[in-house]
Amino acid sequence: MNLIEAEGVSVRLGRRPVLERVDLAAPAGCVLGLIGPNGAGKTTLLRLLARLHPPDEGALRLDGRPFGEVPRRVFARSVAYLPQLAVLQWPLAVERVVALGRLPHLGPWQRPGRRDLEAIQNAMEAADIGAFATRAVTTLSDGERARAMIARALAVEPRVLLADEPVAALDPGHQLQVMALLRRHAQKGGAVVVVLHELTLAARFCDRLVMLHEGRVLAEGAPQEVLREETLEEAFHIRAHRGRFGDETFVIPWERVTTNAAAPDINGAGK
């Protein structure tokens, strides 16, 4: 069964519509990657899912259940939302940021129990945030930040993980650490549904990939059947360089296409 999906949502700003009749399904086990060129419509999709906007088309299921007959406290405590570069205002520990991804487990005023604690201390040592549990966040560096973030979304113990571009601001090695956090979410029967512009990281760790263009889906299927040259020249204007290393294929943006007719030289060669 699928744990999110989709079905012909569309959402438009006036006149201009941002999504037109997409579809979307994450089934248990599944990472998704949302990829397309800015503008396409990738995050506005995610908040859909996140419950934050409602289409002004289509449904929304969670577990087979339309949005509206699922109950906020159980979606909160089913789906976890990790928006890109969240702002963070107040200085807060580390640490007391990571517990409130445990408040939809809570009742008022109630205190983290030993469940709770576990679940902090384990988002904590799989995002690689324990050095710096108790600086406040205000004082870290957008990265260090992104995986505080990250490990909140994770204590939440979603059985859904919505992530926008969340390996944005990362370094490689983290970049990789993280996209094996999302896999192992879905490996342990989850689904990730995760925005990417890094194109090797969709290809290597992603199950599936949906390919936004112009707010239409241009292209869904396994990332070797969307990361074709033609969807790539389409979408991002670009040609790909394409390798193997062991089982894993990797995809390097190489150059930019351009569309228009070569213009003439000063010297006229080009009549």
Contents of the next structure:
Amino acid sequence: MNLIEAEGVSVRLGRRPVLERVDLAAPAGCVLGLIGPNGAGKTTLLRLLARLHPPDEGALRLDGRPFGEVPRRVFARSVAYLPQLAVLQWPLAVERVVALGRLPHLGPWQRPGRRDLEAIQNAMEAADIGAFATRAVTTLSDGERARAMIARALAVEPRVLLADEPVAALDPGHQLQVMALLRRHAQKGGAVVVVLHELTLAARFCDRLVMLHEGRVLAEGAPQEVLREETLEEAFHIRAHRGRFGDETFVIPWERVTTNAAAPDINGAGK
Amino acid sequence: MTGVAKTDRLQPIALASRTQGSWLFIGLTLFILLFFALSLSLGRVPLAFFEALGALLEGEDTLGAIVLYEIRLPRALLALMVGATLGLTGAALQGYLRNPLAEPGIIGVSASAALGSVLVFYYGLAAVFPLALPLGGMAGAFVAVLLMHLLAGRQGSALGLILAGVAVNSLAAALTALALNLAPNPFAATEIIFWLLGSLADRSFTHVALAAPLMALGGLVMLTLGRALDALSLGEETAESLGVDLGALRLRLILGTALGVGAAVSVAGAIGFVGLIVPHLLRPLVGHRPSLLLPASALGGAALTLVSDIAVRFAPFGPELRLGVFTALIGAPFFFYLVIRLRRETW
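Now show me the form predicted together with the partner chain, since the one above was the form predicted alone.
Everything in the complex follows now, all chains and molecules, and the chain you saw is the first one.
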């Protein structure tokens, strides 16, 4: 059963098509990576999945139910959305920000209970932000802030986690940590859709990849099938070193290709 | 991972605590009670306060009792309610627009409400139908919030907001000036000036009865916005993903502002800056949480207005100072200070 799926969704901004008949499905237990060059429509697709924007065409379903049939609060409890840029208006304490993740679980005048505090604590531990739980969120470094935002999304305890470039501001250690967090979320029966630019992380931590290019799905499937020479060149205009380390695939973007002329084989490390 | 950060299981103490900020609320309440009593006992006419109070409670018609009941009590009650409304509205607008410069006076809501009241008065509707006055004020406030919304947009930057405020304020000022210009007699002109300057002097229980239910209703509507405003501090998209219905939030805010500020201005005139200063001073004391800032600002607004309304009675010169003039005199420099601070942060 697909926890969240999009079927033939299209979005147009004015006359310009941003997404054209895109399909995507993430079953429980799956980390689905969304890759593609800037402007390919990744964020738009993620916003559709978060129900922040309606598609011009196509259908979206949560757990088999069309989005339109899912009540607002149920949807908010089931799907957490982590936008690319964290907006933080007031210098709230970090734990207060994380606690906002419990809003969909609380009635209008209900205070957070034991269960909520537990979820907040778990989320803060998972994201490793306990050391600055009481600091003002505006005083954090970019990386610390990114982790605080991830904790906020985890505190929702959603079934589906939608994350837009969650590792962009992080150092390698915390990148791996966040990817492991996403994996664990899937292992516990959730689904994750994550936008990534780091291809090796995409190859290693995602079960499936969807590569978008100019609003269409260019390739879809297991990481090795998607991260091929032709697709990388067509989507990103790059040539990359690809290889395996044990069972794991890695991809190192090597040079930009500007023409379609045949290029020398640089994939010495590969296959 | 170092062992330093992970000493023991995290304890979000502040989260579990039910008492956070309660000392602030207790303090503000005591402050209000004190100044409410002072507002009853102090004035131009010396009054043996306790004697008058005793007479009033026993139903005797002494001069003191009449002064207390007919003049000072409505005045203190209005200060309380108008101040609470302005403080609350300021906090709600600042939370919604995520902008510390938002305030009913600055964004033109008060001026438009004053215009609404002036028009109703000008055409003599107030004499025919008493509710016309608050209705006119509410209509003015409603149009202003709507206009500001259209002009500044939802993600209104500080600049967009201030520009929209200038536009709405100028339009309201121009139309009010026109009404003043065309005023049929000097008496009408004086009355119109009342709304421009803002005052609680010479108000009666008629005014209290007229405005109180509407202010209470508007206040209640705004007090329900806390959760949504908390979520909004993470931006509109995140708030929406947390289940906040932005459309409903906007509607409730506009309704609450129109009801509260419209009713307040229609009986007290435009009293500026209370909604700016109060949330600003109290925000750090409630951990910057928009939801807690709402009730805190209501209490703070009531306190500031009570104090200001006592202060105007003791101006060491000429006629009594108008309340709106007094708040503007302390509020405008505060606004200067805020702008300078925002400048430092931005540049």
